[in-house]
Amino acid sequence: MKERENFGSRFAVIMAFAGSAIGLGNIWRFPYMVGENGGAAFIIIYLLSSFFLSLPIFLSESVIGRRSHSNTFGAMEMLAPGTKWKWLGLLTVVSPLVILSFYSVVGGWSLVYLFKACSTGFTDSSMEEVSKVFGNVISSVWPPLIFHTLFLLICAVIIFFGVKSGIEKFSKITMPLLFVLIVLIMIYSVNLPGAGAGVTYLVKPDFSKITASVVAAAVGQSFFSLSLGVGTILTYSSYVRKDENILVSGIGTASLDLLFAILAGFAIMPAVFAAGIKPEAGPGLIFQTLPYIFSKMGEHLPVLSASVAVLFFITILVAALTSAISMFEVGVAYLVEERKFSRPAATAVVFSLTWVLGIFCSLSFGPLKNFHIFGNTIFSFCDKLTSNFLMTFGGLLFTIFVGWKMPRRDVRDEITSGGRSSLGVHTFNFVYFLIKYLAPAAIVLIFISNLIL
């Protein structure tokens, strides 16, 4: 088996993990999930879930990945040979392919808007015109399919030339840039006339809006944003050196992911209220709001508006790519290491599978919009299936495996980096308690809630 590469430094590790975590889940999905689920109350549950549920799952995947230095299937075979745990490894090969199939559709939308920003721009576009453009884009047949294909092709090319150089270099450059750009957009957004209502919506919780479905949505978003339960963290952790502190990396990644999601919320939601858009507008929210912001900027500073629009959609695209690549690599690593495919062949297989399913997801906004699975379009079904079920189920099994199957001494050895970190006994016991008891129990409750709902 080909020797695995290692990330070059702690900064590279955190940026790579952040590159996987910070992407469309934060910029595209988080704002509209906040809008659909009651604003500030949703954010509070999301914050608690990130550190007390998602972080233990993140650490569980990290422990398995670094302990085995293998792909998701090979890791379970190595750490629990001859058992049925191998099916967890197989599940986490399939799950990211489902996510990637609809994720690439949204990535294609970002390409559409990047081309528009580079050509005609958004100057003098009214809110009605912006909304109409988005509706026309996603409901048509060929443009979304073409850009869905192009997005996946870019992923495939990067995977073909290797993960380390692509992901690490992308992440180290684009993650800081992405934070700078989102802060600039946020500053402009909160100063728009009428934006105050959007800020209030984000900071003043209405706890009467908290329902079982809101809690399930917040936990699902937390899992989706950190790419949990589907093997991406496990696969990335297999590239982490033994002397790297995975607890610090995990906390750093979760904190950056949460911070960026909050910044994205403040960049989008005030503009939503200023533009008179309903906060529950759904998946198209970012593609309706940001062009409107750029249009308003263009009334006074057309050059700045065009430049920021291009840079922003480039950054969204690159952030989407770094997340998509991590999902792409899970399937490729499995095919290369377990099925002995060449990397080009494995890349072609993963591309083909996600491309075909992505076609149906894309067409669910147009010709297939009346085709429903359990009351959902194909796109929505894939989204809810992964975020509410596959990711939570995978996360549950990962925590059970680390908390109940792996020897405690092996878990401690990984979390303390072989005794190199100065992690105290009480701190480790608390982390181990979260992994072994709290996270599995909470996930079971959420999973049951999702089934009932």
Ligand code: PHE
The other form holds:
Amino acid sequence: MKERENFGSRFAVIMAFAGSAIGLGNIWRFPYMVGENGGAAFIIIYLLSSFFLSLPIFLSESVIGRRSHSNTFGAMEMLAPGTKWKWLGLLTVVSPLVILSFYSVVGGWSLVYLFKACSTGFTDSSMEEVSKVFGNVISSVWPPLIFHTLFLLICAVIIFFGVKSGIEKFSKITMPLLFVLIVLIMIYSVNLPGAGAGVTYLVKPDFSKITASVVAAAVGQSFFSLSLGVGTILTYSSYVRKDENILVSGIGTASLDLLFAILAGFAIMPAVFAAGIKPEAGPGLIFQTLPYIFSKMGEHLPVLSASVAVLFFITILVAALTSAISMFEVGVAYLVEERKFSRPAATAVVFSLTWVLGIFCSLSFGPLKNFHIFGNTIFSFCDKLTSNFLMTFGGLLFTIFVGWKMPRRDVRDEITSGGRSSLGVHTFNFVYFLIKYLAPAAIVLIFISNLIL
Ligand code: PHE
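Other form of same protein, the form predicted together with this ligand, not the form predicted on its own:
Once more the chain from above appears, this time first in line as the rest of the complex follows.
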């Protein structure tokens, strides 16, 4: 049998994980979630949740993935043979495909805007016009479909090249670049006239804004942002070598993801306020705010503005791609290892399934906009199904599996990398407590509040 691939170094591991974590969740979703949920107070809960809830789930997936060196289904079969846990393995083969199908539609929008930035640039002088253009882009039939297809094709090519020459190489080159780009954009944004109000919005918490639904949204955002509960972290961890410290890579990834979300917040919110847009504008926020800012700046500084516009949409695109490939890989790993597909055939199957579902998501802004599932369009149904339920549910089951099903010494063995890392007893006990008790209990509470809301 062909030997299973592994990531080559600690840097590669963290870049691949960070590539999965940092994506549209940070640049597109985080700013409008902050906007819809009251600004700085939301961010504080998001920070707490990232370390106390998301990190334990991240570690649980890492423990399972690295212990089994297998895809999600194979991992469950190996660690709990012949039990119902295999259904968790199967569920997490399906859920990333659902995310990928709507994610790729938004990835497609960023390609549309990148092409626009490179060709005509942005010249609409009023907010109404900008919003109208965005509305026309997403509700038309062909451009979003063509770019959704293109986006998925790029993912397929990277995945086709495999773990080392595809995922690892792409992430190692693009992730550092992404940080440079977002810092440049942030500097530009906070210097816009009228940007100050946006900065205040991000740093001054109004605790009266915290409600159960804000807490649920903040926790949901932190799960989405760290790619949790859908088997991507498990699958990537299965490519991590035994001597790699998964606690360090987990903390490193969570910190980079947080840092990037905050940088993206400071790159986008000041621009939102400078443009005089309401921060609660929803999913279209960045696609409306930024073109408006670029066109305003373009009146005085055309070259600078055009270059920032191109940089910005490249940033979104690259961030989206490194996340999308992590969702793609889950299905491919399953098909190759469990169903004995060749890698190219598995890539083609995952491509086709997500492509078709993505077509429906895309059309749900246009011809299918009146088709509703439980009161949601197809796009928002897929979004809510995954971020409010499948991710939380998957995350819960992963922590229960590691906390209650796996022998404690196996968990310790993984977290200390077979005793290679000198982790104090108290630190391990604390981490184990988070995995076994705190995270599952908190997730159950949030799950119930999501159901009620
Ligand atoms: N974490 C990614 C983002 O922030 C989204 C994602 C979710 C990726 C689930 C993989 C799995 O954009």
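We call the rigid core whatever largest set of C-alpha positions still superposes within 1.5 Å between the two forms. Positions refer to the first chain, counted from 1. What you see is a predicted model, and the numbers here were worked out from it, not measured in a lab.
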inquiry  = Quick check on Gln221: with the core superposed, does its CA move 2 angstroms or more between these two forms?
reply    = no
Post core alignment: Leu290 C-alpha displaced by 2 Å or more between these two forms = yes
ask   = Honestly, after the rigid core fit, is Ser131 moving at least 2 Å at Cα between these two forms?
value = yes
